[in-house]
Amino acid sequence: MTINSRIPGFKDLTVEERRNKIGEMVGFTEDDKKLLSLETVPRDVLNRMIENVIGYFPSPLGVATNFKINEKDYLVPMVVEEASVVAAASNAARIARIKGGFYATTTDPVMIGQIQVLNVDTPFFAAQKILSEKERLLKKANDLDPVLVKFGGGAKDLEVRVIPSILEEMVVVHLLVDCRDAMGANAVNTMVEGIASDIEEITGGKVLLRIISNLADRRLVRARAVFDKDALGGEEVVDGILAAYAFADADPYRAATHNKGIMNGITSLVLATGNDTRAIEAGAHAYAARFGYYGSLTTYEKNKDGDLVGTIELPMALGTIGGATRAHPTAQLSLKILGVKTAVELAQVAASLGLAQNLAALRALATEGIQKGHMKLHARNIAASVGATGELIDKIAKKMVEDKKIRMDYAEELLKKFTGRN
């Protein structure tokens, strides 16, 4: 199914309305259209994705539009509660589209699982016996989980490293596992606990941590785009967000808020489609400190035509098949928006989203400051929290932005003088 993410006036439609649009655009079912009119989650659902379920915690599920990733088209489901940022995604999406949209690649979906062994005489020794034996565990390795290995994954390589601690030096095995279009931590994780033994025979040693590693610094996605000077603002708008970034990438103060910036776009679609938020947190800000120091997980420049070009590279291991995306149907109805069939596609999707999040917060910080858009948003939220409702919640929302006094006891006093209320 083709479709064209370009939808001009999408956000001006009423909920109802834009639930039609994109269901006339991917086909939803009757089911799909009663799921996302519901205001909770089937109850048995809940109860067998976690434990002690009391209820649920609802969060807005938007569409992010406009954005062309390899040439494809795709509307973006993104969770999130923060105001501005669906829009914000969106609008860089737009500017992006000008010169092609966004390009993406990755490597394969390998990950890494840990096995830590603790007092081996000879370390470095016990190291070289370890990889003397690689075939041996690797084949071990894959006959725990022949269904990954029939679909091109498994255990693909070992390797051993020894490395310092405050306890002593202690050998960690590094298991490399491709997987697929599964996030991977369960497959990983049985297949270092299954050869664990074999270490420890191996090395004299005792093995103590078997685990997947979240920094997933095998399993990489990038993504770069240009996007057009003017349509920026101009050759002014360029070099501030040139210099934004800069600053972003020398200062850990600045690239921790930089950073926030692109993982709210992405770790709204990972929420959406019931991806594990903590794993790709976790990785994302390890992959910025990689070099020592806390840095831009992005990077910008401009070009011979004066317009800016971006990038991104970030850890990504992102699941299409098993846990909670399997389990939960919003997240299926995510990736049924989406259209996406891989975990690399997905993938490919998370890092573009994550580089027009970044840009358009750049863009934002470098010529109105980033309030003016947020706090037309955040605005309404206040209105309606005094007790606003229907055209009143604009009406206040408006007032305040125009007085630049968006509070809480500015908008209850709006609310009484509109009102008539003493």
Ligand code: NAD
The other form holds:
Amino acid sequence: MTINSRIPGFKDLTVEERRNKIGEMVGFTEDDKKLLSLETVPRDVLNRMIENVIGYFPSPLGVATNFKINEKDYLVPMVVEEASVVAAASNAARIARIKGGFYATTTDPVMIGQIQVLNVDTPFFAAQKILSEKERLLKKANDLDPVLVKFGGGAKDLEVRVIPSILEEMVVVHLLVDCRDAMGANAVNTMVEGIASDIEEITGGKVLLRIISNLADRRLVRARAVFDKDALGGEEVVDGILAAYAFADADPYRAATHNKGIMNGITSLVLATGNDTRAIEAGAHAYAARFGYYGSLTTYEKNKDGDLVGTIELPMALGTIGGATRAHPTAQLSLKILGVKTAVELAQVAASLGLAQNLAALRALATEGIQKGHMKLHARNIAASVGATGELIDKIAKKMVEDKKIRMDYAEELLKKFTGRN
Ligand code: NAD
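Switching from the form predicted on its own: structure of the form predicted in complex with the ligand?
Once more the chain from above appears, this time first in line as the rest of the complex follows.
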């Protein structure tokens, strides 16, 4: 099904109208619609997902529009509690569209499983002995997951490192596993546990930890886009964004917030698809520090036409099967809205979304400041939080924005004034 993610006026529709619009485009069933209307909370699913469940915590599921990635349009589901994130992503994607949208590539979806070996007398000698047994170890690992192998994945390579530590020189084995459409933690953990006794026999040491690494630097995604200078607001805005990027690149205090903005988008999509947000966050931030200092996950330059060109590169351990992605019906619905076929394609959407989110934040920061757009949306939350309902929410929010006093105390004052209550 070919969809057009450019939906003018989408933001002005009611929740039901938006749901119907997306439903028409991607073909919602009655059950799909029910799921989104919160009439059916999948209690048994939630109860199976974690322990000691007492209820559920609803978060809004929004859809970012305007995304075009590798010449294909996407509607991007996002679950996030922060106002203006979805709007900002849609806005940046609209600008990127002018020059063709986003282009993204990935490496193979290879994860690293680590095996820590202690008490090895001759670590470097042992490391070579392990490498000599590589084919046998890979075969044993692959025998543990024939399904993954059938889909073209499985253990592909093995590396051995000797790393100094405060206790001793440790031998650390890295098993490289192509996880195809799975995030892969369970698959990889099973494999490293499965070959641990062989590693002990080969090295004469003692295996302790056997676990996946979230620094998934063999599973990278890259995305790039050209942002039209006029649509951004002119040359001055382009230069402002470049200066904002240079700041992030030079200073970890700024880089942390810069990358947090990127993750505003990525984490929202990760959550919407039932993937592991902590795994993605850990991978992103560790990767940002890979050169020994904490830097930006994006880059920006100005091209010959004066347009802004942006790139992003980061690890992206996402699955479309496994974990909660299959078990959670709303996560399945998110994948249906997205229309992605593989985990690699999902990763490409995630990286493009991260770049869009970052561009939107830098543009706002370099021009009017982040608070204007942000607080406009947030004003409604504040009005509601002091007890305003119905039309009063908008009335109070509007007045707070006009008076540039978007605060609880002022919202309370206005509520009293408009309702005549004390
Ligand atoms: P999983 O074990 O549920 O599913 C993966 C399995 O699905 C594969 O091993 C394979 O046998 C099968 N499969 C079927 N079709 C496939 C296809 N097309 N491509 C790939 N595999 C296919 O899940 P998982 O992805 O191995 O593990 C993810 C879960 O592990 C997440 O819930 C995550 O939160 C959790 N976890 C994470 C960490 C961590 O990040 N450090 C640690 C432990 C657990």
